[in-house]
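The chain below stands alone, shown as structure tokens; this is the form predicted alone.
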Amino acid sequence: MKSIAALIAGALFGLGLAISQMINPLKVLAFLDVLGHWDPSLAFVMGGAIAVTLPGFALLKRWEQPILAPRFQWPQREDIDLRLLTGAGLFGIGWGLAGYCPGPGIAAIALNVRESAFIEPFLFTAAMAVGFLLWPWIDRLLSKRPQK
């Protein structure tokens, strides 16, 4: 049941990304180009997402337990450290260069699988997967550095 719920949620998320054109890198790059030919239409997508998410989280905070899991997995840390800032910076740079972030990259593969537009999101997602696989090794290297 949990896998079916995850599949349905993922399909809805991907459908929302496709309908909103978040899987179109040219649309995303035009949104990020605030000093050039700015296309603010994705701001409405983000505003709509916030309008749906905020009441949903407020409702879930009142629940004692989720329906399909023994407990909620809310983030425990609230501090902002160098690792978080570095990760956020790399995410933003990657998003600005490619026009994809992880969810839209994967959705674009699924929706463009028979078209030539399949190659770009596939390469993005493959590079992301390599980064995920290399991260534990890089993290171990960085954590061995002497602390100041």
Given for the second form:
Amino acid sequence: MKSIAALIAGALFGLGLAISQMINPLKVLAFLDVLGHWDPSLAFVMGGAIAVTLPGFALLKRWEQPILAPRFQWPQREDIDLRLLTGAGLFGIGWGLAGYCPGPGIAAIALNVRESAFIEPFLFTAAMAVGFLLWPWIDRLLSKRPQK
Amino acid sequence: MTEFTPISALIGGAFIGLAAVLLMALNGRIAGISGIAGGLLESSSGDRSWRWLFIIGLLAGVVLHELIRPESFALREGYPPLLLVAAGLIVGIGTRMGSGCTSGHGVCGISRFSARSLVATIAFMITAAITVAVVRHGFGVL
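Hand over the structure of the form predicted in complex with the partner chain; the form predicted alone is what we had up.
In what comes next, the whole complex appears, and the chain from above leads the way.
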């Protein structure tokens, strides 16, 4: 049941990414290009999402437990450190370079039903997977460095 | 250059929000894509099946949209593959280091009133805008 729930949530998410054109890197870059011919559409994607998620989460905070799982796994961390800022900053650089963030990068693979030779999302996703795999190793390197 | 499309952006965003609320209400999990996808590649992660199904759903959602509204936008051509690979690598490392991306921090985090997520969102928005400004207007690429 949990897997079916994830499948349905994933499908709604993918549909949302397609309807809003988040999976179109030109649309994303046009949003990020504040000095150029700026297209503010993607601010409305985030606005539309938060307009649903904010009251939805407020309601769920009052529930004892989720429907199919023993407990809610709300993120616990609230600290703002250099790692958060560096990581988010790096992510922004990658996002601005290609116009893909993780969800759209993966979801855009499905655009190959239209154009079978559309290689962009495969390249991006494969490189992102390598980044995911490299992270624990980089993390260890950073942790080994003596702290001042 | 793209057209301003506030209505489809709002509707698409609402679908994304609905997905996030549903995943939390049913499975108690945050719909953060870098976390869901990154967890698939962690040796310690035990719960892989729902993660895979979420990703399959993500692809199915786009296929469904392609069936209903084929060619709703033109696919990009001629983007340098090397830049894509570099971008993917940076996004992979950055989202793990910063524990989230546009969905986890930007949508779910802000909706939980998390200061950590708000700061992360502002940080990646700023560096993304600077990157586009430098690459597009500074170097004239893209």
